[in-house]
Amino acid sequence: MRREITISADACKRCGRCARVCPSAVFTQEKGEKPVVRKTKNCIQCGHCVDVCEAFAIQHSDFPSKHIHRVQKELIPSPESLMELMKSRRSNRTITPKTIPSEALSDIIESAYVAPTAENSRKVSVTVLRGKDIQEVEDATMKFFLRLASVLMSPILRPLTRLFLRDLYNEAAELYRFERKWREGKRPCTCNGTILVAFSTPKGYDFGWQDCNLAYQNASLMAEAHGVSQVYMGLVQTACKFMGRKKTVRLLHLPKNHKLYALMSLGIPDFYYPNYSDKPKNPHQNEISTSTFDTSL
């Protein structure tokens, strides 16, 4: 289909907006006249254009008039409340059995999906797993790490384990808490959640891991703001990349030749934190970097 983009000469204000925002250089623009569309082969489909006008100006074949909405501003959350709720997120791992309501789940999804990519290539894909698939995913991650146990903290290993590979053999204990927990019927590599969702992009691509964790951070904000509890899943990714891709895919149910990058657990809590308080301060926390440069060039 052919991408078609014009301006409305009626309705342009040549505020000249288009032509500044826009990434890839589709518009020109001369001084007091109305901008003109050179380059449409060029366009990225990132919606600036039509986002940034104000007179509605510009009619776009990817983004039809129902699909330009007035922000709201009265809705959007001032830094005050933003902050306070990255302040009180936590990963809450008393989840119940309890279902996710349709509609936080619906929208824990579409923040992912809107989270900015690289060059706007929204390769970021996301599956949800629900039931026995989460099982499957618990019981290959706790017999992959049994398995590697057996061998590393074997009678001739074991002294080796601790020499050289300590923080493994302090978590030792930890995986052997996790079995019997596994053995109980419960999912302690998945926090017991009642969905997880995975983040992937295809393989070889070059911003799978940045694209993907940006989708996981909008997503975990969102869950946050439902009151659904939200755990990263980086045991299960450990197990997952010694697995190897092929395997991760059927496991999680991926898209063909997709690499997995982020993983959630999601859940209703059995309660909730009422307090949060200040983290420990990072030492780079104060420092600010600042350059000169020579406005003069």
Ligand SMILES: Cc1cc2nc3c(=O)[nH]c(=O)nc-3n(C[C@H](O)[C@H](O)[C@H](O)COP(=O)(O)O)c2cc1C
Given for the second form:
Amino acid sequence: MRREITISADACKRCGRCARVCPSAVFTQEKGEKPVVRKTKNCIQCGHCVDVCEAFAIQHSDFPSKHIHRVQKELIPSPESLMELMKSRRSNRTITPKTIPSEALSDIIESAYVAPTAENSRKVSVTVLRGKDIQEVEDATMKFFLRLASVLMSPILRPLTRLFLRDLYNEAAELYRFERKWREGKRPCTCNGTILVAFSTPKGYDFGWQDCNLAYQNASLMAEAHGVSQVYMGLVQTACKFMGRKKTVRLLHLPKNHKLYALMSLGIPDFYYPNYSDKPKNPHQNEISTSTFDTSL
Ligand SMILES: Cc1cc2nc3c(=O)[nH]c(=O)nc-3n(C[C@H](O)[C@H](O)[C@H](O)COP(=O)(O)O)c2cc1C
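Could you please show the structure of the form predicted together with the ligand, as a counterpart to the form predicted on its own just displayed?
Let's see the whole complex now, leading with the same chain.
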């Protein structure tokens, strides 16, 4: 469908905000005049023009009027409530087999899809896995790490691993603990999540990592707001990296030609944490605050 953008002369207040906010110079405006649509083909469908217009004067074929909403300011969390959510969120691994309510899951997915993407390219795909698909991810991850350990911890390589791959060597004990749980029928690598959510973009897209992890963060805060546990699946992602892209696509049922950039385990926790503790200090924290808040700059 051909894109059409028009400005209603009657409704337009000539404030020129559409021309100011458009990142692709679709509009031009002579001082005090009604803005003019010049380069429709430049439009990246970001929707800034329709969202900034107090008078709803812009008709944009990609954003029919029923898709434009007045911001409900009273629903925006205050800085205090947002900070409380961010400080109190935890990777709560006490996940139970209870079903995640469907409204919570659809909010989590929607929040991922509304995250910003580079050039508004909207290439992120959110794939939801359940049941035996999660078990397959768990098994593939566990088997990958056990194979890796059987090589690195073999009698010949063990002394070298201890010397040169100290972190991996130390993590071997943790791995064998995971193996015991796995053999008991638990899913330690995927934290017993009842849903796995994979974030991917087409391979070769330059901002896959950034877009997927922004989507992840939206989804994780939404999960938290619904009282749903979420844990970042770094271990599974490491295994997937070694398995290769095509095997990962099959394992996680990603769209063909996609690449995985983030993976989340979700579930209803057994209990919630009543407290939150201050995070250990980040050594860069002071540097950042000094330069950010230096009013002499
Ligand atoms: C990139 C990344 C990878 C992670 N991978 C795992 C993982 O594989 N398994 C797990 O249980 N937790 C994983 N986590 C969760 C961290 O261990 C957790 O965020 C950290 O311990 C701080 O705890 P908090 O999230 O409760 O604040 C990961 C977190 C991040 C950011």
